[in-house]
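Below, in structure tokens: the form predicted on its own, a single chain.
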Amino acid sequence: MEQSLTSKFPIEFIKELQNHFGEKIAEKTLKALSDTSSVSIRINPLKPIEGFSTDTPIPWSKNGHLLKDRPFFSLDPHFHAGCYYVQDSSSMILETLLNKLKPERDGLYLDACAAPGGKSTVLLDYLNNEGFLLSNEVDGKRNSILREIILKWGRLNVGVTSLPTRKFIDLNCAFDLILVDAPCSGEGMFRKDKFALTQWSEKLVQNCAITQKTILNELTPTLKQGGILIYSTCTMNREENEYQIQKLIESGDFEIKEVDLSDYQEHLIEAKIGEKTIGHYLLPGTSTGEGLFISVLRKKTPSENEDYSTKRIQTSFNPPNEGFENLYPQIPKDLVYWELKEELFAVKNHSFIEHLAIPLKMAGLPFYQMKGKNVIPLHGMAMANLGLTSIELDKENSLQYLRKETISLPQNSPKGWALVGFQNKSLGWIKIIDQRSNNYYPSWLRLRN
């Protein structure tokens, strides 16, 4: 192996990589980890755009594209409109797994370690307005990022929580599918995140393995019998991957759910226990993106929370205000509204969570608030892709709007509340007063460059 490679990475990491995958794959992976990261995006099927049609498609993602170079995403209005998410191509394998597994969409899903939110968007796209997703992130700062991504993606059958995984068993939760994208040592991210390389140690791997085992043990009782567990990490060692899966199988609660990924075998490396394939690796140099391990299991034993029909309703949902209904008659009638700090959040399929004694950070998307008899529309209604008419802005005015600055409007624009958009994709709300307008783009989202 080249001396330059061995000097860049911890020797213990290199030895484990060689023992795990063999000299040839290890060298290929290390060379790739020394190069520049790839850049990829996944387009929101609710808000399709053509801007990336000439880039390389990701084989396992219908909406994924590998970009030739990294554009200034912050200067693209479509990025702020939630038309796409910048996501590593390896993570997009979840899309193919779901489409091949075909778990029931009419169920309750949990993304247990969800921030920054990319895999939650994949789950929401699979659910396609059916079922309900709880997207959980315990870290407060990362939870804020998660809520921003959920807001822009525009789905209403989602709630955001910020709970330690041990709490879910006490909240009447019984899930049909749980995704655990577990906290890990980050080996697969060495070229994208230099801090991951500097903090790596064998002790960190061992500590992460303990955390992962704890999370899995805490969530096992909340998964229904026959439910699906998808376990993933962005690391490449057996301690955090194969051995975690082995413990789950040995517990008697789980069995491997085989998924045929032979169409992508040139990009994948099978993870095995003995002769049995228990998951797959996507490695730098072999795949198109960063390092990822992923495995699918089926729960064999029941959850004590499966029969919640007699549980007391804990979460309050209400019909819309009459004034709001009259002002926006085109809003779907099957939505209910959850209140947080005087903001009314529109929620779809609330029956999946109304029995849960669960502290929500967000349920659905913020649609409106009442100031006396006046209806104030909120940003979530703009992001929800409801087909509301918007005033078309050019790119310069769109960026001005996103900076919360003054924009130019067409002459004789009618007074009152109006959506503005770019290339038929909504950006947010303004209120037109005489010959000027007030910009209601959320301050916390404001473009600062």
Ligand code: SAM
The other form holds:
Amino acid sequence: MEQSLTSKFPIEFIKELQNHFGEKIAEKTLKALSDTSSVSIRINPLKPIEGFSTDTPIPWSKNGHLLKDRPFFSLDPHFHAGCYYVQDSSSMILETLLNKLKPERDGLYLDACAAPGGKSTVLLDYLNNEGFLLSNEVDGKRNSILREIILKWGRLNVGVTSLPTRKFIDLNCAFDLILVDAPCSGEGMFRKDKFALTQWSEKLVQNCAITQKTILNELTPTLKQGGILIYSTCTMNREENEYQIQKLIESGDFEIKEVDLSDYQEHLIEAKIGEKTIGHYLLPGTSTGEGLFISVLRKKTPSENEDYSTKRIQTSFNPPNEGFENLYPQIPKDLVYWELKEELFAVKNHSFIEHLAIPLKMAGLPFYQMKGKNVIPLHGMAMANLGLTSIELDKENSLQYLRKETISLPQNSPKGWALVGFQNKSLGWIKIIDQRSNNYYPSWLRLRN
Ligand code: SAM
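Would you generate the structure of this protein in the form predicted together with S-adenosylmethionine, following the form predicted on its own above?
What follows is the whole complex; the chain from before opens it.
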């Protein structure tokens, strides 16, 4: 192997890569890790846009595109409208796995390590307004990034929590699907995240493996019999991947759920225990994106909370201020309103969690704020893509709006609340008073460049 390559990476890392995948793939991977990363996006099917259709499609993601260059995303109003998410192409394999596995959509899903939120958006697209997703991120700062992504993605059948994994068993529910996209040593990210490379050590790998085992052990009792566990990492060593899966199988609780990914075999490397395929790798150099390991298992044994489904109750909640949806007749009637700090959040399929004492950071999206007798529409309603009509802004005006600056309005715009949008995609609310308007774009999301 070229010395220019070996000098860039820790020798123990190179050795494991060679032992694991063989000389040829190890060399290809190291070469790619010395190169630059690709840029890819996944379009939100709730808010389809055309602009990226000329870029290279990603075979395993219907809405994924590999871009030629990295645009200045923050100067694209559609980025702020939640029309797409900048996501590594490897992570998009989750879309194909779900479409092949076809887990029941009418179920309770958990994304246990969710921030910044890319894989939660894939799960929400798969659910397509059915079922309910709990998107969890234990780290406080990262949890607020997760909430921003969920807010912009615009789905209402989702709750955000910030719990350590040991707490899930106390929620008295059982999940139909759990995704553990585990914290890891990040070897697959070495070219994108130079910090990961400087932090790497064999000790880190061992510590990550301990954390991963703990997370899996704590979550196992909360998965229903027959439920699906998807385990993934962005690292490439056996300690954090194959050996974790091996322990799950040896526990007697799980079996491998095989998924036919032969259509994509030129981009994938099978992960094996002995002769048995237990998952797949997408590696830099072999595939377009960063390194990713992913494996799917089926739970054979019951959850401690197995009878959760029978405890579920159909909700018969009324909005606390009945009748105010009449302001916006397009708003679906089957939503439940949940109050947090004087804001009303609209939630879909609330019956999945209604009877549970879940410390939610957010459930559904913020729709209204009551100020005395006045009702103020909130950003979640703008992001939920309910077909509310909007005032079209050009790009310059859109960016001014996103910066919370004054915008110019079409002449004779009617007074009152209005949504503003760019190329038919809602950006947020304004209130028109005579010929000027107040900008209600949330301050915490304000564009700063
Ligand atoms: N799934 C995310 C996505 O697709 O955008 C990426 C998740 S990242 C690989 C792993 C996450 O696990 C991090 O956000 C990290 O804060 C969180 N984490 C770290 N330690 C954890 C622990 N002990 N239990 C649960 N989550 C943890």
